[in-house]
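In the form predicted alone, a lone chain appears below as structure tokens.
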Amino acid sequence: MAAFAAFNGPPHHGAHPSLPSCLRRFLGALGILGGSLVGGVLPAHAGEVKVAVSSNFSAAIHAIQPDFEAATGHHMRISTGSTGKLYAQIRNGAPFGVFLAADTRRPRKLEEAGEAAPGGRFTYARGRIALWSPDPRQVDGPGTLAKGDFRHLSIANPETAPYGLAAQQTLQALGHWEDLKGAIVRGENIGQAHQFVASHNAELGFVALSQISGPNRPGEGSRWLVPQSYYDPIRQQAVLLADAADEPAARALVDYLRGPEAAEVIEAFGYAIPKGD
């Protein structure tokens, strides 16, 4: 009742008068795609791209979205997972046109089965991994590990999930791999990992960088950033898929992750943007 009364109120006669915030919208939209049509700016068949996201890069991706629909007039349609899975996914048929991976062997594996478009696989980001815990004073370094002072670790299943096998990697070079096992939980993927720490059902894990430190992350807990010396380097590769080289959603997709504004989102939430891969 409160919004019909404000619309039908006694006129405003200012410049800009107040209309109801839907309103507004709606004329802010009519306007912006005027203006887009008038210069060219979307493309006369908008498309939809499904895109297959490891779940460390899924607030950044979300972050992403808005943007490149707004930019390209296509629609993004986002599905997470481990890197593992959704590879197995596609290599069963799941009709995915970009496949955005935590690593790169499975794009590459991809690529030398012919599951990827010529020229469609590329380095987007390079991730890192943490030693977390929402407690202030749990997390003061690698001597943290040794203390013991915990019941649960959690960390992503290495088998499926690069950042778990970060982990279990700095793990091994900091000799605590056989004497934590009874202590370590597995996530599913880095995703499952972070919740396991973040819902307290265990004390503290390893997790992607880009998990506590986003935008509008507020840096809670404690944590340790681990060296890049333990693990190997976590390369994350995109795939443009051979069934999708002819659409423009996808292609406009891949080509929008390698431009500026991508860049700069993607730094935001703590990856290292690489150079020359």
Second form
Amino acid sequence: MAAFAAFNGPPHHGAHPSLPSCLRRFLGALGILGGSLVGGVLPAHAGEVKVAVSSNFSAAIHAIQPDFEAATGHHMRISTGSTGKLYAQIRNGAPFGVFLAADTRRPRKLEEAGEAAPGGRFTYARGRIALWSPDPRQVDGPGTLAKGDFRHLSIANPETAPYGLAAQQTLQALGHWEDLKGAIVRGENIGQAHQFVASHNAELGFVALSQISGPNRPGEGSRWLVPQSYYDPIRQQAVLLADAADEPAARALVDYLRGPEAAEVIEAFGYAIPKGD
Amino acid sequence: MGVLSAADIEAFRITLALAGVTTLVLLVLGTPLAWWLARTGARWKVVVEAVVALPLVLPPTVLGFYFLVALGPHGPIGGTLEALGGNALAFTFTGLVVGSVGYSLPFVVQPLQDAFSSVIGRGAMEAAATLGAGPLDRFFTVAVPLARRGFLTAATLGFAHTLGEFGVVLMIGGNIPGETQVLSIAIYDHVEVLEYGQAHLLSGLLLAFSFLLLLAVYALNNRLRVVGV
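I have the form predicted alone already, so could you send the form predicted together with the partner chain?
In what comes next, the whole complex appears, and the chain from above leads the way.
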């Protein structure tokens, strides 16, 4: 306000503020503003960790974020996408500190390529899939697939998204992979697969349980929780990336994810907490 | 270097078909619209012009999102179709055409409108009217030939712009090989699974094709110049 008053107010008696001094004052105010934006949000010594998160874990990581930031003073910046896309970005130099994948394959490959810090790979959650429809009458178990009173069945792309692969394995186990091929629409990741169903463009789809069972999600529609014997376990692994191995914020996040506070949130989103892997 | 797989060839075919059908639809819909815009003195002409130009500034994901909502069985377009006994349009080739028509609209309408404006300013239409030519006759025998460069530019830009479409198909296409998986999506998939050879091959082909297309048009455009302007 002071800067505006200097420009707009009536001229003072005596010396008028010269334009350069006005400019200086304005730039000074800008500097303070900019400084407080950067410095004020982050406490002293706090760092920032950029974390690449598989779409299925998006809701959970956003629920973990405020607790993590309050507990450690570090800031977290979240990017979400399919595991395959994030992996390709990391291989091409994307500046992430921690990668929360939806599988074990991509984290292992990063480790083999020397892009993950040694010993920084661990399973943080086990995912589950459900056949889901927003229509309360649509899904009543695996028989829904045999009845076939739907035009589109949404799944994530099996080639790039582990939840899509689990959906494919489930369909194969039930013997529907071939006859339903014409009905399948593939989302780029599990987030899009969910979106296709939520927008009613597909009547039903295989989604991550975490997308329809978080603390803020009412049990809307109808679902069939796919038995885990139908698909390979979705072991979701995290890696600390090599470039961030010495960054306190990245290390703090990895430690926090292995702790009891994070485990509680992760379970609340419908994941199983891994024991011993 | 990778080799073109059957799925890649399918993606190529779908992309060309989508761009071709979209261009035809746009020429049929865009010509009367551009003609009206070039001639009208209506106050709300500027509103229509602004709406036509919207896809130029909107991210394709915005268009794709609205199409996804509108085409769904609860949306205005999909809902109407279902009520009439048809099917909603997401995940279909027809749905992609609808999305692409919206996405490439200004690339066809604007060159046509410019071309028609210059035709109308020249008095040829009035001369033809004096000679007893009816409105349709005047349009097809005077306006269209004079505006031929505009048609060429409009068709090329509409076609080329649809070739490179990504955001809209990603949102409403469903990535179905042989049906809605276009080249840009296939390239995206290849990059995700680190098949850089195939990604290079498809991208290179699309680049070369687009360049040759534009080259041909610019060369032709010079030869089509209307003498006496």
